[in-house]
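A lone chain, given as structure tokens: the form predicted alone.
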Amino acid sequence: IPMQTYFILSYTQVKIQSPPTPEMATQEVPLNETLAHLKTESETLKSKLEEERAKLHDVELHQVAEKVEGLGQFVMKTRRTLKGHGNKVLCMDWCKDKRRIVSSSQDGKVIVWDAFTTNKEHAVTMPCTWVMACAYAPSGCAVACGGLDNKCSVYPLSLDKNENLAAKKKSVAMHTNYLSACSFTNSDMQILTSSGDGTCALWDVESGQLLQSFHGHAADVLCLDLAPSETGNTFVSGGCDKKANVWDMRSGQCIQSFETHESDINSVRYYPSGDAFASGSDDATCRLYDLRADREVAIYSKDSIIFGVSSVDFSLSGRLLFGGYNDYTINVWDVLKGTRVSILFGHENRVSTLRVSPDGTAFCTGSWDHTLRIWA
């Protein structure tokens, strides 16, 4: 036989004598670690810690409420409308000193206002489109901003009107997706981003360092919000995995997680005295999170509301709720009994972010419509 058909004859041999069989790759593992197995088995410990979680439930926060005084009728309406984004207006941020306002745009543009006068004090174009985050620094002497560009820039703010602020930008924080939210900690040095890569960051200004990564979401992260600085150094991110995470920022672990939403989570916020946040989410819920109770205390809510919730933001007492909706509305809850107190009209397109100003004596939102309004 030539020596090549010989080979080819010894391969098949080989071939034919040991098919390779699906039992004995399973003998191999022993029964108890399969994959369904252990999902089964993670299964049991949920509900398990779920079963321990209800025992703690003994009474619901309306019922603890009860006996507490209703809100009368209050007048709140739009005191002043900012004009000048050229598209969605997408994320806005009040400055320390109660009065300015940044805000970012669908159209590439950030602006700096004076909420009292309406006047633009600065105006940055930015190199793409979908700018969807955007804060301003505590000292009110910078900007952070990105989106579309997987980037989160810094802008030094100065006095001077005619400086040119694109050619002092500092690029701090790089994700391999969208940034979809950014904030200060309580120094202009270090900043903590979100991103559609699923992870939450925490960079140095200055050097561009990443200083601690959060990894715990299974999708998009599109919101995050810091912990009021006296209860330490945690936040709490929202997603598209329809869960809210308890992060401590110095060990980069995540030790609450909160999955009750039956939709992404597009807002998140801390209640003022940092024992509980809020969350608002395209299933057209808000809901109240006690941290020390570790559950979901409250759900705001009501049949004809079918639209989604873009935005959520505390008044400065924590009894009212704000909540920016898909229907252009503002629906405002009372938190302890959880009724509605009332419904906002103003805006021509959908509201896609509300923040209550530092001193609590108006909120301000941004809408698709291409403006923001001052409610008080």
Given for the second form:
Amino acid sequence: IPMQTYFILSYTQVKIQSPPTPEMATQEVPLNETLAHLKTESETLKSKLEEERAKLHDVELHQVAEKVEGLGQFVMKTRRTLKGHGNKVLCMDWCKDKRRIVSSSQDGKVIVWDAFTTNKEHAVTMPCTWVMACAYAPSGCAVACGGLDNKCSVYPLSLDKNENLAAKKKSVAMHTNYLSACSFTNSDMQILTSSGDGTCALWDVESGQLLQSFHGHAADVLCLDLAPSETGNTFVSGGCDKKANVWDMRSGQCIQSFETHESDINSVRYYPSGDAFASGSDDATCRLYDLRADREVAIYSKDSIIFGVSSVDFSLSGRLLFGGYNDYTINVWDVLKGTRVSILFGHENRVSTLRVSPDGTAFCTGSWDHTLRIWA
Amino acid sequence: MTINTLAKGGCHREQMACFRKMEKVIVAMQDPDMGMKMRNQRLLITVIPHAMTGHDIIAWLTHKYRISEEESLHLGNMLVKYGYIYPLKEPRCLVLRPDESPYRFQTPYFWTSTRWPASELDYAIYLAKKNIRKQGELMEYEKERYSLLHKRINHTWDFVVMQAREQLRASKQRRKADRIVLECQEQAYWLINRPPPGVNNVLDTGLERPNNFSCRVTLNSDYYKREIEACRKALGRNRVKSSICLEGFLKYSEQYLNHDPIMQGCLPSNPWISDDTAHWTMNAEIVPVPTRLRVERWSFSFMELLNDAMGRREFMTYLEKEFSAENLYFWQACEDIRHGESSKIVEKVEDIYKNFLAPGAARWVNIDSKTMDKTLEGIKRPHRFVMDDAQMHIYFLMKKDSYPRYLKSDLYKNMLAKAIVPQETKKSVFPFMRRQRHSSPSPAQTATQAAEEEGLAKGAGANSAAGSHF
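Show the other one: the form predicted in complex with the partner chain, since we just had the form predicted alone.
Now the full complex is given, and it begins with the chain already shown.
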């Protein structure tokens, strides 16, 4: 910084406030300059990163996929409709038994269903509205949920009809803003959460202890997904800052970051091999990011698709990508060729959540029309 | 009824993006060359110019976007729901009909995005106009809102009535056709911005999200320093050429194609479609004889083998034969630490040391000296990840050595040979008769039982067709 500039700025500072000691003048100015300087440096490095990433991009996915056989007509229908929520369904998750699900809604209700018979097996009323996150424990013996209460709580599922589930509730996670998503890791003992406070966190269920926190998003974090990798140590998150970040669960470091969406990222989901992940955004596109190539490798979009994607998931083989949209539809994409294979109608309001079942036999959608549907 | 509370000075980000896109469609529809053909439509005794039929709209969308008629109807419906096109017949019903019903484009003046947010004052003036124009023209819910507004903005009521009168006077001087159009346009606007009770509010976007850069996360120097650090690391990372990575997707999809029920169906049938749970019964966690597809899948990757309880059991049997079972036991014990309760870590680490690492341990594992030294050092201050290096070493040992040999072994080949290939369930002779959908024991119940009966096999939990308890 040229000395002149320094003195002019410090002089301005001095004029506004009472004459400071020389020490104070030194403190005031560099702080503001440093911040702007850091911001510029950060942005410059990001551009450089994009340039580097582009260098090794020698072919597009749909080009490589030209030799693959196209997909025929797809017939998928609603096979079950689950009615029982009194307000918008916000989130759902499958049980490992491939037929049970847990769902949560705006009115604070969390319901566990046997989706196959459509029977409701458990119901809990949360003390808050907008339960935006819910997850089934790997053992099938508990569910976790949270939302506007800024917490994630675990409810052991009791089959004693007389027992009030809420009595055994265990408060695990505490954020300083709403809970947007939660997921158990490989066991019932740890939960990963994301929040409107801009962070993700890993918690020990038994003690409620914070094991690791993840800072790096510039705004609300809306979604997360655990990697199905051999070493099982990473997860991806997406947020209102349009960034998708890949994190190391042990160190809390952000190991990869992607910023190509034009709006909030509402959903992230790993490709079954763990080498890539898909994202769905308010910009009406879904995108595929390859972790080894370290870049976006496909965009799934169409002129006629105007409304945002709320939720995405892959079919078992990863060939299909299902997206739930804010215009009440589900679009089915050929992941390899980049084309839209099918559009499914049925919901009467936004599709807010979508998950493929653990064995890939069906997928479930939850909607603002108060219902859940199973499609196969 | 509540007046929507929206962020002052700014439209909801998500909504604006959608509005802009819809507006592009609308503008294209009105393009003099490629747009829609408009004509006069008769409404009772009046002729309204520049109108189109529902049918026309759908045809244009189908052609322009190369989509099906069903999808065009859906898209067109959105345009009507958001007020860019309004119906002339049955104007209170904002639905696109695929027939000769007449529609018209909403004037940009009355686009929701133009006049955002809809103001209380304007709504009051609108209701006042309706009230003055014809007594009893206000609907029940409008009457309620009118009186609510009257209370709330009572201080400006004179202004409201004056404006209403003025607007009515001005409209009387227009041609009848124009007057009707203006009334329709204004009505359509308010049907969207102040929907009647019971109608979906399309402008409802749920919980309001803050603007892009929330003040909840402080973008201070720490934040940028972290960004810079992450960028520097990212710049230094090894990347793989796209042509190599992308081939991987093709291979994976092909390999798993037959295992993807949505793509290829599943045998004997998809339970969700046929209501028959045989597929689940045959693929339960532990079964006497597994299916062929399942055994095949164990050969796709080491992870697949380990993730399947039966596969893991088979592999353990193989390792016992090879006298290297301690590797798998060790790996499992390490997993248990990584994913288990924090409170048990110390105890579990001690057990692992005793059983696997200590000199002369019963199940001593062969780790290279460097890793062993590092691990032993780490054990002095045990934490969740203290076993990671050792675990990874053993994992890759099994993956590179024992696993490929297992796949070539008789044990695996026999398993594959006697594996079941289920018969496809023939479609029912009476397709209208729905099978009874049996419930299955909840995993929660199983755990309770297991706890009670103290460690009986988990086999009971997976079988369906048990009597319903609910």
